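To begin, one chain is listed below as structure tokens, in the form predicted on its own.
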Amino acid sequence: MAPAPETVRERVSSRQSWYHTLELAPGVVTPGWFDLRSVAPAVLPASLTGQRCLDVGTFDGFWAFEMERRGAAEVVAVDIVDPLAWDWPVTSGSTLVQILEDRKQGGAGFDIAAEVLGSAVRYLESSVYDLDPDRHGRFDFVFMGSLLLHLRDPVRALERLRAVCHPAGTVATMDAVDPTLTRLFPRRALASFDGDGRPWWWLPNVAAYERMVRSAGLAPLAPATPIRLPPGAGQPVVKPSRAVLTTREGRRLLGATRKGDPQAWLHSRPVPAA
């Protein structure tokens, strides 16, 4: 028997921060940073029937569990819980670890959601560095959405996902990228590159996006959409002032507020081994 409405609002409130928008009850929905909702049906296939699928950086789930909801057969969601682990510069400062891993918390969110929607996805910590097909097998569809900005290699990542993904299945991806260096250089392949304090490092334009992928292995089914990934109720909204305007990463937010946050998804297939 599902939860009523009013234990699922008190569990979800119990969250100090939520990533994702999650309808977890008739009119409960999570105060997530990003809903996700409306992109959702352009970058995942309508029916996912019968195939083993995976999310690589689930945070709250909603990738996985909308796979499930499609109709997958196993959904296996993979992340790292200890924020320590993740890719910091090594001029990190703690005061911002704390800070991220205070808005995680431990897979918190996760937890919540699966015990309320009843859900049989299985959730192992992991690394996308780590995947390997002897450990976690191979699968028919393999997503990674929002983590190749904050990986420090991520051809490596994407050479990851090629490995556990059959030969015949499909990887998908979807990451930020930046709107300027698309508009100025559409098909020259440029990166802009932060490593400054906090996990944040490649931000490509849309050719240079696609450029990883088949550097690692991976063949485009189609050139990568841009997309504006929409704002969910957690997100602070910000206002113009001069101290958000002087700056590129101020613009950078102001945009992603009024119009969402820029990026880009595509689907691909392994390339054969020579």
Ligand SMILES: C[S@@+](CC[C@H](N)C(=O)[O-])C[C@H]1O[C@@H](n2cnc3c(N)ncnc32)[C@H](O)[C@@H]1O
The other form holds:
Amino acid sequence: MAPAPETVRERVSSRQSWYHTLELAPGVVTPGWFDLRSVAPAVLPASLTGQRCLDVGTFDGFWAFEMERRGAAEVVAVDIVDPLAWDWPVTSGSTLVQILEDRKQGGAGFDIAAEVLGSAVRYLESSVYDLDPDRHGRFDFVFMGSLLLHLRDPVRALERLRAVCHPAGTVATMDAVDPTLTRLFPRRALASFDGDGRPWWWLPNVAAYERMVRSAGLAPLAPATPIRLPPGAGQPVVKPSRAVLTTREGRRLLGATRKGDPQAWLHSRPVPAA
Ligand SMILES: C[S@@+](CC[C@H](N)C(=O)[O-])C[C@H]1O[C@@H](n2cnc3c(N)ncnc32)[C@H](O)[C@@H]1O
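So that was the form predicted on its own. Now I'd like the form predicted in complex with the ligand, please.
And the full complex, kicking off with our chain again.
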């Protein structure tokens, strides 16, 4: 039996922050950093009936639960529970690690959501780099969102998605792109590099994003589609100020508040080994 909305409300407010906006009971919605509910119908097929699906870097589980809702036979969600195991540049301080650790609380958001929704999604602790067909099997549909940006070696991660995808399956990725580099260089593959103090590494233009996918042995089924990720109720609103407008990061945050976080999504298929 589904828990009463009041009980669900209490469980939602037991967490200090949520990454995903999830409707856990009628009218009870988590105050996520992002609200991806309008994005999912563009990125996921309407039906995944009977398919074995994988969600990589699941956080609070939005994409895994969406795949389950679309009729998947099995959904496996993987994540790294301990943020210390992420790809941190050596210049990172402990304050940011602590902030992200507090936000994640050992995957507590996923546990609450799965229990309340009565979900059968299987949560496994694994890095994307350790995905292995011998251990995890192969999947018909593999999804990875907003993770390439946080990886020192995004192409190796894409290679692991290819390795666990059925030869006739689909790899769906959606990740951060640089809109300015995309506008200025629509065809040339270019990326800006951060890698200083926080686990933010490569920010490709759309051409480089597609090239990364191809270089991992995945053939795009269509060109990458730009998309904006709408902020959720838990994301602070950035207001224009001198401090915000005079830094590149400030302008990026302001644009994300106003228009959503700039990303692109792509469906691809493993290319057989030569
Ligand atoms: C920015 S969140 C994206 C959440 C979700 N995938 C989405 O698209 O909404 C990044 C997630 O990836 C996880 N993560 C970070 N490094 C990882 C790695 N090497 N392997 C798997 N997951 C990782 C983090 O713990 C976090 O849950």
